[in-house]
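First, one chain by itself in structure tokens, the form predicted on its own.
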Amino acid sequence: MNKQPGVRGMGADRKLIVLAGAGLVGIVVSWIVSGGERFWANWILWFLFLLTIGLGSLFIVALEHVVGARWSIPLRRVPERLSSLVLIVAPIALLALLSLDSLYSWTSPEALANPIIAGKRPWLNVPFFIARVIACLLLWGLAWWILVRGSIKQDKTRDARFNLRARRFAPLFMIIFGITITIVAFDWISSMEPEWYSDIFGVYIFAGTFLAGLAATTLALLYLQSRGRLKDITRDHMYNLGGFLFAFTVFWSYIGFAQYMLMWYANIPEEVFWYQERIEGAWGPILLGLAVFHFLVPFFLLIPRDAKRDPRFLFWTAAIMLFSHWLDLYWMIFPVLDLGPLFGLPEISFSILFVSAALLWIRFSMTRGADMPAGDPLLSEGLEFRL
């Protein structure tokens, strides 16, 4: 059963909207100050990491349909209700188009004298650019809606044909995350600088996503359970999403590691130049705190058998994996803007109101539905998973 805010509940959310009216003040101030290229920056940086862990939490939702797994049917309202994160942000996306013509290159005519970039003229277009963020708008809201929408519907009409669709609609999810991931790296990344070609970075990106959704997954599910809510959960089910971090926290950097040696190793000027720009000067410590926390540190924690269980290690290392995933996709779009790394005003007011914005959004979607999908026929079976 679901707990109502009450008036502990309104007082935060009161608390969140005076912090995002701050933090609008803040970026409009940063507008002026600092200008568009730095403001856009930013407006890139909390799309995507927002979509990401929309993206990453529906995948989950998904991946539980596609393999007929029972033991996370139980936490499975979690990230369904992360998920719903793909719906706000689709007016972000959509503002974020107006950041064309000062971060992407490739929009100005005199790109064309490039013969890199006028041989991608066909993909690098804006009509075409337009037409695909719309697609995949518009294809991960009709995967939420069938997922989603319809798990939470289930809790009333207790159809168990749900389960059946929801089945045969996974794989074909599946197919389009990852086209559209890829998309999304290709186009909203890896195309502020045109010149640059990777293989293997849509999987890296899609590595980031999976391991945002899961952290993001733990630490909604811990507050929760800090709140009186989701009681059934066992350390055993908390144990297998340990053991997800763990697993994805290696698989992320076996690819940044393979994306970056193999660069390395062919030693090619379309290639390589993208690394050094990131290595160098004072970009060089942020790759290295990217080694040390969105690898190292949740890879020793998450070692021990019982650090998987306990919900304070678990809370700390998803914390950490969550925070790395944001320095991750600022280290690969802010050397863009060539002033080094920054924090200053624009991005502590970015910070303020995306965070309270999102904050706000995943207070209202932790009310839709029951805590768990209690019209799954399945639920008793997760309930009662035990390693």
Given for the second form:
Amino acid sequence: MNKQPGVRGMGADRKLIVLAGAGLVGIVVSWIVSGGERFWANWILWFLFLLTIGLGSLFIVALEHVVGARWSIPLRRVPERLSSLVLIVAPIALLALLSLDSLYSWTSPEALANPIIAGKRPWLNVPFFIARVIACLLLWGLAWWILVRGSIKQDKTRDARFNLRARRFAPLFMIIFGITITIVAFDWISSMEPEWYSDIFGVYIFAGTFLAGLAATTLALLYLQSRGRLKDITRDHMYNLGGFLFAFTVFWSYIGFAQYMLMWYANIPEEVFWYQERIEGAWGPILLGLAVFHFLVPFFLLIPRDAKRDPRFLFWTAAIMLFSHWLDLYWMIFPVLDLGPLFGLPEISFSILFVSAALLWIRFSMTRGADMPAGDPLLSEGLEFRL
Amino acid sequence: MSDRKIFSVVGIFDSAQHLMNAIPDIRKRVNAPLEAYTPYPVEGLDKLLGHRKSPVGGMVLVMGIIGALSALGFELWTSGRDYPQVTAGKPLFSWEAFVPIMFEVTVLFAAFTAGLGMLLLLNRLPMFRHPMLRSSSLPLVTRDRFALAVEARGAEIDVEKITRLLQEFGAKSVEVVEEPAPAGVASPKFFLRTLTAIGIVCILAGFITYWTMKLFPIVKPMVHMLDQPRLNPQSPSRYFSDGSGMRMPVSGTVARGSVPYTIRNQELAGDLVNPLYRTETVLRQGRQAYMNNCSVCHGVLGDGKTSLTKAYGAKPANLVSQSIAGLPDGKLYHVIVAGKNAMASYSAELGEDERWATVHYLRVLQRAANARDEDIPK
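Since the structure above is the form predicted on its own, I would like to see how the form predicted together with the partner chain looks, so please show that one next.
Complete assembly follows, chain above in first position.
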């Protein structure tokens, strides 16, 4: 094999392993120092962060097959590789089930005294919850197997039948995705406050998920390009990615604001308390930061045509958006602890551990298959894409 | 050659490549705007022709921001100042409620700017017949040829020189296209002017309607909201079995925030203590409540002299008299809650705080009626 520039320097891997080890020690210490509840809140936060990136990437891949897009074929391998995150989150999700006792108040027998929670019993009970988690993981694994592994195999076989199979499966995946992402939203996030209920919450999480997948794809693509790989991807391809980022940052804000405004207007105690907890005190500035960095900044940065075509500019905008997505999850999950916004040893060690582990996994996944779906018969058409 | 103005000189090329090759050379030698006509979009042509970046994007951004701000301003003014109306107990200036309309108006302004700006400003529409449409070159372009036009745009151009150049750089044939004969009355300008006039009339009509309704409130152009089928207070209803449109509270319940008042007798109410301090806000609130509810009968000064008195029959008490000034706060409060003889209870109109604030205000009126010299501000 001829050595491409920037292919897997072992040095970087070793550094990441050391960092992950340090993070691991950090989270063990933080369990001892600050207790289980905060530990599990961090765990869920990072589980969902990685899951949404992986699932968002898988959605991008499936979307291409559903609509028969050609322009994105040359860069499809990037979200394909990123989507392997849905595999590695499986053990994280299973371990996260241990948090049910401490973070999810509906699991306690006393919760049944509350008629609202009692009414949700058919959905919110531990056996069914676990069944849903496992079903979701299996479905994502299946989708990954069909869409991504099939595509990687096509590199060698050059068998065009894969395209037909993917095209037939992708619409089905859209349905699976719609249902499972709603389950993720309702089960893992919204059931932390089991009295609360919002119809649109699944859509809100979907918006964040798609955006996370797009931002991660953009970051990975531009990083690989800076390393001399994927040279054939032009600024026109980037422009399209930038356009997607722009569109879906607006979509996220639209949904987020719609949810907020309806609850604010109706002002019903059972609904509005969720926002009250997340606006009062130091959470207010964080919500404001979300409005600024999840919407205003990317929105205005991405308006000019040239901004969407400039790799450096796009890289930093995507980085801001990925960070804002993390902040969004943090803002939804951490108020459950009732301790105000925290960022101390546990949060830092979790960040170090999960970021370095995820980077290791992504670096490993970046070695799988060719950098572009070389076996896809439509690849050359995608390469010719011009605005 | 006729004496009509020249619109452009058009060279016909055999292929996109020929066309693209010729453009840089011709641009170097001729100082006039160039335009190309091709049977399909040709990559990179814009750049070669030296067309400037379209200003539509900038226009849309600016107009979008103007749209957002004008919607915000309009909402602040209509629902906060001009016709302040509390909706669902929210503050008058609630930005949350304004956002959807700001969003819509932003999109409206931006979309209209993009559409109309492109058509009217950049494409110079309405134009009934583009000069090229009558040329013999365009039919060729719609088949398989490529045309390059050197445009005059009102200026003089050297037709001979340009013809020579076009031929020199590969044009197979050259045609001189003339401006069309000036149109009659129904010219594009006429249409634009009519449209502008209609727009101005609409805006004027809006302002005139607004001011008429404001200055002569008797004119009611829209009464749909008044005419709707609904239950007015004290109106009968066939829907409820007792035939009454007004409902009693469910027995055994108390409205949110209200404390039941159990004192039956004015004499027993004397011990109640006014829980409010006499701050400026409280007195202001008291005056508002008094003006809205009591002044029709008791008069703005509280002396009981109003034009209503005669028609009303009963004589409202003089609230600034010595005897009433001598009553403790609690007894005055009791009258507001329970009413007295011909005076009805005001417990439905006034909340707990408002009643006590009104009592404070009655003291103000009493003091004012018996003002001493030192009360007069210097």
